[in-house]
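Here you get one chain, nothing else, as structure tokens; it is the form predicted alone.
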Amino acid sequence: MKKEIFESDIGESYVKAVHPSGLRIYILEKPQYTSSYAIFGTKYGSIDTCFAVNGEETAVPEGIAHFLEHKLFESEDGDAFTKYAATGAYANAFTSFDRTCYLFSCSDRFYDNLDILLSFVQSPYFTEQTVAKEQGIIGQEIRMYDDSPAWRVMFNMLMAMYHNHPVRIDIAGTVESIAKIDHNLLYRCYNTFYNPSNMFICIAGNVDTDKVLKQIEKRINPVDALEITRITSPEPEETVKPYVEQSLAVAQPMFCFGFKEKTENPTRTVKERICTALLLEIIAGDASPLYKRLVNEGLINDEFASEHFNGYGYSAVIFEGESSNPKRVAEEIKAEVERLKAEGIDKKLFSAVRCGMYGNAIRMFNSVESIAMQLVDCAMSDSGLFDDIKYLKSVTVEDVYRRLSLLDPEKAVLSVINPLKEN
């Protein structure tokens, strides 16, 4: 197994190993800690609804990646959660737009827990009966999310922003789409995307690297690597519509306001991510003039946040929160963006924001969960764990200013959830 060691000037180091199957393994030891965190993941998410292997194209129902995540915990010899309960570990899984991850954390019996993880993720068991049962369970989950204001405000915005890209579709799919899923489709998707060459294992905590690698090497099923081609329809630069609203049971209006970015390349570089994160703090972070003004005027509260929402073939800058006047907040954000374009970025604010982000990047290494999740990002983007720290040291105010040009007010979308009207 090929192995590399990466060291930093902050006293941390990690190992990246590549199994003969193509599986990538990332391990950061924390011998002084009592807990450990492990993730077994695949580059497979809700946006992967059309793909090709060896030139053969396949289109699958929306929500199948999430459905597969649910089903994988079951096996002929019992449920994986039951096995984890016996070891005292916490276990979970999640599916996002571009990845599916299975994880556990524990303070004892790490290698037993790792064995459970390696076993059930590589042992699919689907039947017509179990699939039919799960369709009912996930159907209820979908209907629950249909009534969730926080969920709907986001996906309403994505549907108003994207014409064709599958990021506009709910991660769990629809009741209609999951009804088309059968055990044969699940096996087809599993055998494609759960190939070790498309997967990764990320571990942080009180573990022994050599022991972990030997255990993984012994347990990974030998299969040939696959060349997977993701197929997406062309996405226009313009949005579908600039405004969308819905009424649900909320105390005051919720909003999600985003700028659709042009995506010439399917993925963002580390430098682009860092510059965008810095820009968001400069535009509307806690130390920004806009944030202080909006708070003082009672237009936002502690729920206000921003993020760089990006993945394969999609990218947007998003501001979200609660407000008595979401349209006014959106106009203030647009005005601040235009002001910064005209006047430039205050160098003192840039310096303060960069120092704050650098401190947060260092503090991340105090949490085994944060480290493991960051290693997942490294596996997804083929970047290094210390790249953020490196770029934060070298990034300039000019680098950040150039990212402003991507925030086009003509490509902005505001999604609002209003309170239900009283009869």
Second form
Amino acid sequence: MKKEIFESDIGESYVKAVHPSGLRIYILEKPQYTSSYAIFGTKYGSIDTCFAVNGEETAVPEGIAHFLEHKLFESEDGDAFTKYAATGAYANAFTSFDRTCYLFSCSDRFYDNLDILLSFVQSPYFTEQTVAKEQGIIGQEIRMYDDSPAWRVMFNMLMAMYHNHPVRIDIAGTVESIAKIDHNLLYRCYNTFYNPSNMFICIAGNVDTDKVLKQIEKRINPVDALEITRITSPEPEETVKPYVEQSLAVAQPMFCFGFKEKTENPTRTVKERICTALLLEIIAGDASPLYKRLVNEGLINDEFASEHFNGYGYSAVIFEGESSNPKRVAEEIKAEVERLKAEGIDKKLFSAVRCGMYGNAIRMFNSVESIAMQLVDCAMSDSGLFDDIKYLKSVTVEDVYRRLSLLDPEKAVLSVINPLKEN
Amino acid sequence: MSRKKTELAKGVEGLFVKNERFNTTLISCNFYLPLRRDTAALYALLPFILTSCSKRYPDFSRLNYKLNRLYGARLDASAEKYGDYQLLKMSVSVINDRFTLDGESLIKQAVDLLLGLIFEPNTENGAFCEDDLAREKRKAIEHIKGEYSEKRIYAKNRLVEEMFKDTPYGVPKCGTVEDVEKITGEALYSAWQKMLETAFVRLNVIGAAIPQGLFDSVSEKFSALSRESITDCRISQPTPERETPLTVTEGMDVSQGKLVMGFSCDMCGNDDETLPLMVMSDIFGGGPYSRLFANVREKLSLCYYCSSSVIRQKGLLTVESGVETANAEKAKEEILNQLEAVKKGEFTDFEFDSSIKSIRDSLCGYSDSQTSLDTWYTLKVNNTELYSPTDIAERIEKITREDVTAAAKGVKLNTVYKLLPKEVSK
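Same protein, different form: I have the form predicted alone, so give me the form predicted together with the partner chain.
Below is the whole assembly, all chains and molecules, this chain first.
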């Protein structure tokens, strides 16, 4: 296996290896730690509803990636959870917009657990009966999310922001869309996206790299690499509508306010990610003048947060929280963006938030879970684990100022969840 | 990983958990006070207002700026229940000095910052400042109301409220909206004094070394106060048995219902006595191998989630589940059937072994997380022996099937709380 070692000046290093099948493996050893965290993932998420393999196009029902995740835990020789129960590991899986990940964490019997993980992710077993049963369970999960205001406020915003990009669709799909899923479709998706060349394994913790690599080498089934093309309908720069609201059983209005951004390339670089993160702190971080004003005027509380929402072919900057007056908050954020464009960025604030972010990047290495998750990001975007720390040392206030120009108040969307009116 | 407890002043313990694997040092200051209806809101507001500003940093925005300058030092505050007591936590976590870019020392600054926040608040003439008070009161009220939006939390809170009506444990951990509204700057100032003078205090340090001068400073500060009667937080009243279980049903505009059940356990308190209960609850409704998951969720598809957990300080076992209205009664019956099965020892060796292994594996992982260790030792103030998570992991392995059935026999249904959908108002 091709192996590369990456070192840093903070006392951490990791190995990246590429299996002949194209599977990428990232391992960071933490010999002082008791536990380990492992993720076997694929670049396949809810947005992959239309794709082509060897020129043959396929469109699949919404929510199928998440459905497949649920079903993969069952193999012909039993359920993966039962196998993990014999070792005591904690196991789980998640599907997001652009990825599906299967994970475990343990403080004992790591190699047995890795065997279970490698085995069940490579052993699909879908039948008509098991698919029908899962439709009921996922239907209940979808209904649970219907009651979650935090989930609704976000997806309502995405539906108002995107015309065509599948990021606008709920990750689990709808009761109607999952009804169209059958075992043949699941196999087709599996055989496409669970090809090792589209997958990665990320591990952090008390492990021996060489031993892990040997085990993986032995256990990966040889399959020919595939060329997968993601087909997306062109997405206009404009939003669908600037405002959307819904009423649910909440005590106070909740909001999600985002700026839709133009994406030249489907993925973001380290520079883009760091500059965006710094910019968010400067616009509305807890040391910013805007944050102070909004708190003092009683418009936001500790729930207020911001994020750079991005993945394959989409990018947006989002502010969310609870407020008695979400429209005011949105106006204030827009005004602050305009003020910063006109007056420039306060150098002292820039230097303070950069210092804070540097510390957080160091802190991240405390947790094997965070490291493994970050390695997944590296695998998804083909970047390095120490890129952030390196770039944070050289980023300038001008770099961040240039990033500001991508925020266009004309392309902003406000989504609000209002309390229900009393009868 | 060694640990050392030091008496710093009357009713003030310093605990150092030496652990060199982290890039940061965590210092938490914990105050234990009685949980009472008339003081809950006052005490609960303290950790939040104290960590938002101080004499030195009267402006919260300047304080946040300073935290950034300290390489993203993290300041955390919480108010939780600890049995019949209120646990107020204020902590700071900072990266170790060897990581700073210009050789700056952060740890001393972080210690001074935390002590300044606790001991020198932004007050004037025996009262907290109006602006700070108004801001923190509003945030506290919004937080209390916010729990209504998260139905899972709301349902659990409502169960505890109904189940422990008119007793300390039934008091909401941050008081009620009305209680918060009534708080004055003067009243909060006296609550702050009372906290310093009467709380049992535990200072936890988790990292490579005790910051120089920390224990001496804390010792000095508390010794200067008149600490005559200190809260004894070692014993809470066990969850009482109820002859006929209480059932409370509420309607709300939701599409999925919640079913929460509370049980008394006939045991409560320290590690030695309650370990079998911990295993029992895990077999009953812990991991995916548990009776509730395998039967109520997987086999009968009666709910999307169904799990049990134990509050050992109170000897309280709760089962939480998400159900459709039509299935609520059936789910309840099935949960009780599974409890009966555990009582009769009708669980497989596989279920038993899986539980022991899972609890053991997770306990051994605690030493890899500073916040887990902090929480662990914060909840270990009533034990004579200060067991580490690894010590308990070893003891868990000695639990037998008989211990589990014996613990299960003491588990009795006390209260059922149902949150069910009503017709959505158009």
